Structures are given as C-alpha cells and as structure tokens.
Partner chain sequence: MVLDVTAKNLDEKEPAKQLLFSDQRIWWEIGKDLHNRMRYGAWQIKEIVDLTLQPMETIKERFLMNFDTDIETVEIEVTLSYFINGKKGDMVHSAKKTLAYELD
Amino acid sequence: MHNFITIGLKKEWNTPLTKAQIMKCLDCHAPTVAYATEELAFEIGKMIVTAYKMDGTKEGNDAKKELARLNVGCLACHNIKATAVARGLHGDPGPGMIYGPNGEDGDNAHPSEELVDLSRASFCMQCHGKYKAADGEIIQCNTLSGSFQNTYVAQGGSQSCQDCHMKKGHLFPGGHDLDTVKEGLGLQVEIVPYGHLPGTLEKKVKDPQKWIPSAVVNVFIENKTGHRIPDG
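Form predicted alone: structure of the chain on its own:
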C-alpha cells in the first residue's frame, strides 16, 4: 500500500491521494474506511506511509497501532460486503443488519437475515481476485479466483472456498495451518542410492579407487487444492 501511494499515485500517475484512490486498497483490506470522511481517509493514507517508512520507531509503531484498529472484522463480511456480490439485486446493506447463510435461528444476539451469497465462492472473490474500483479501474492483486474458475471449476471441481477454508469455522485455515497444507499438497519422494568412482572433480579423495556413496532424489509435489499455490 505504501508503494501504491508513494510510487503509483505520486510518481507514476501524478495523482493526489484521495479517499477514492486509497479505497482501491482499503475496500478489501479495511472496508470500514468506506464510511470515513475524505479527510480521515487521507490521514489513514498518511499513516500507512508513516508505518512503513518509520518502521521500528515510536512514530511508526504508533501509526501501526492506529491502523490495526481498522483490521477486517465481522461486519466486513457480514454487512459491508454481504450484499456487494449482487448489489443491484440486494441493494445496500441494511444498517445494523447481520447477514448470514442461515439467517435468523432464534439464538442470535442481533438481527440476522439469510443471504445465500455468503456461502458461494463468488463472495470471497470480491477481494481474493479481481476488484473493480468505483472509477472503473480493474485491479488484480492475485490470480486466485482466475485459477479457481478457469482450472478447478472448468475441470469439474465442485467445492467452494468455504468448503475448505471454513472447516474450522471462522479461523479460516489456509497456508498458516499445517493440517490444511497437508490436505492441499501431495508429496512423494523417491530416493535411489548408488555409488560411483571418483573422477577429476574429487581430487581431495585420498583413495582414488574408493567408491563414493551418492543418491538421486526425486520429489513430486501435487496440488490438490482448487487454485494455484502459493496465492492469496
């Protein structure tokens, strides 16, 4: 984000830092900023630069601490982004409404409305794939959704992002979770031992007739996930 602000906007495009520009990053990384004023969004952009340039100093640490308050939380998915997959169909999210795949179950501590979009891969692709900014610019930070749609789904894959990444609830296990990595990667190792006589490259060998133990190691890694690895 620092590079986007200081190199992209300032140097390459000669464009001022505005809320509309910083939201090209923060609409996914900190969607609550959509409700900030123009002035506050500008200050958040300045804090991002400070946190990077002044890393390790009190000023930089203070900026990081403030920015951490903007981390993605429950409302990011269950309200702000909930209706965005088909906003023309669902409209803007209702104030104070919590959307979920099951809706009201009588046990919630808040109003809840059923919205099946939250259980579909297209919901996750809002941020984990191509993003269309308000000014029409298409931003692609990764190729996750592309490999999911064009390879996995195109070859008959039927699982969604949620099927794998919400097995443990809202912990969202991925590359940081060893069990998930083991499920997603197949590993086969073949080792063939052999011995060979030293050649001209092994002049340090005292006995030129002594067989040198060696091995050929072949490692096969299989991608069992629904998208390319690594990605995000």
The other form holds:
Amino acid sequence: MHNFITIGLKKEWNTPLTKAQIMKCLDCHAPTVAYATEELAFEIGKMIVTAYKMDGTKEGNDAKKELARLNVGCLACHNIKATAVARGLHGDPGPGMIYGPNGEDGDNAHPSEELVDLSRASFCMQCHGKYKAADGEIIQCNTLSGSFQNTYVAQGGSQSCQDCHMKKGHLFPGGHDLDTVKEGLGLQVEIVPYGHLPGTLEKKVKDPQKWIPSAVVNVFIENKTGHRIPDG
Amino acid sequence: MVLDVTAKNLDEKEPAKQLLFSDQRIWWEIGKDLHNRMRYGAWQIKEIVDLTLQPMETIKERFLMNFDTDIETVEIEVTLSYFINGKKGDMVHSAKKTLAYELD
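In place of the form predicted alone, the structure of the form predicted in complex with the partner chain is requested.
Starting with the chain above, the whole complex follows.
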C-alpha cells in the first residue's frame, strides 16, 4: 500500500491521495475506512507511508499501532461486507447489526440477523479475486476467484471457500498455514534405477565399456484444492 | 511452488562434490500491465500469465539421470516447497531414496 501511494499515485498516475484512491486498497484491507471522512482517509494514507518509511522509530511504531486498529475484524465480514453480494436484495448493512450464516444472537451482545450469504464462495470473492473499484479501476492483488469459478467449479467442484478455510474457525488457515498447504497438495514419487546401455550416451563417462548407473524419477503433484496454486 | 530434485554421491566425502544431478520446476503467476510488462504492484497488474498448478490437476514431471560409471551409491531427494512470498518458503512434502549400483 505504501508503494501504491508513493509510486502508483504520486509518480505513475500523478494523482493526489484521496479517499477514493486509497479505498482501492483499503476496501478489502481495512474496510472500516469506508466510513471515514475524506480528511481522515487522507491521514490514514499518510500514516501508511510513515509506518513503512519510519519503521523501527517511535513515529513509525505509533503509526503502525494506530493502523492495526483498522485491521480486518469481525465487522468487516459480519457487517460491512455482509450484504454487499446481494445489495439489491438486502440493502445496506444495518447499523450495529451482526450478520451470520445461522443468525445466532451472540449471547445478546448485539442484534443478529441470519444471512446465508456469509457461507457462500461469492462472499469471499468480493476481495479474493479481481477487484473493481468504484471508478472502474481493476486491482489485481490476487486472482483466486477466477480459477475457483472457471476451472474448479467448471469441472464439477462443489466445495466452498469456507468448507476448507474455516476448518479452524476464524483463523482462516490458508497459504500461511503449513498443515493446510500439505492438505491441499499431493506428492507421489517413483524412483526407478537401471543400467544404461554402454556407449550410447553423448555424455562422457570414465569407462565407456561399462553399464551406466542411471535412474528415472517420476513425480506426480496433485492440486487437491479448489483454486490454482499458488494464488492468494 | 517449487519442486527440487537432486542426486548425491554418498561415497564422496566432500559435501561440495557430492551433487551429481540437480533440477527444478517452478509454478507461479506472472502479473503484467497493459503493455505486457511483468509487474508486482497490484495497481499495475491488469492481466496474468498463468504458470500455476490448476485445481483438480495432477501434473507429472520426469527426470532422467545418468551418472558416471564409477558411481556406486546415490541418494535421490525430491522436495516440494510452497512460497507464501518471494522470501519465505516451507517444505510441504519430500521423498528420499538411496540407490546402490553394482559395478561390473
């Protein structure tokens, strides 16, 4: 994001830092900023630059600490993005409402509403795929949803993102979790030794009269996931 | 994602001289801008060259190795690593086998 602001906006596009521009990153990486004023969004953009440039200093650490409060938290999925896949049907998310796939009330800590959308792949695809900003700009942090829809589903795949990536609940294990990566990739190796016929190789050997110690290694790698590997 | 295949001469004492065979395959995604130039910035990438392993696909890679005629014991190792970014990679799976050749 630092590079987007200091290289993308400033040098390549010659465009000022505005809320609309920074939301091209933050709509997924810090969606609460959607509710910030233009001025506050600008300040957040400056903080991102400070956190990166001044990393290790008090100023940089302070900026980091403030920015950490904007991380993707409960509200990002359970309110801000909850109704977006079917905005026409559901409308804007209700203030303070927590949407969940089964409508459990969270011990009366907050009002809740059942919304099956949160258990659908299309919900995750809001951010885990090609992103189209409000002005039409295409941002491509990752392209995962493309291979999910056009290869996995097209070949008959029926699992959703949540089926695999919520096995450990809200830890959302993926590429950062070695167990999950191991589960998604299969490796089979066949090693076949043999003696190659003397005098039949271009490669020079010490004794051309002798059988040449040789081996064939066959490796089979299986992608058991519902998307291309690697991707994000 | 990186596949490494190596063969080592176990009778050789010096580690630097043990390597008899080494090969690698890489699966990844190249992001490119509208001028077909490779890019890393998400705002720059508009299309991709897809060199990844597709879902539901099993890919087969074959490696043929011919050693010298005085090689008796070879250790073949296959490792599959996953890189979450360019700097951090973890070994996901591996296989190792020692082959003994009878010299005539």
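Numbering follows the first chain given and starts at 1. Please read all numbers here as calculations on a predicted model, not as lab measurements. By rigid core we mean the largest C-alpha set that fits within 1.5 Å across both forms.
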> With both forms fit on the core, is the shift of the CA atom of T15 between these two forms 2 Å or larger?
Replying inline: no
>> Could you check, with the core superposed, whether the Cα atom of E190 shifts 2 Å or more between these two forms?
In response: yes
>> Using a rigid core fit, what is the CA shift at V216 between these two forms, in angstrom?
In response: 6.6
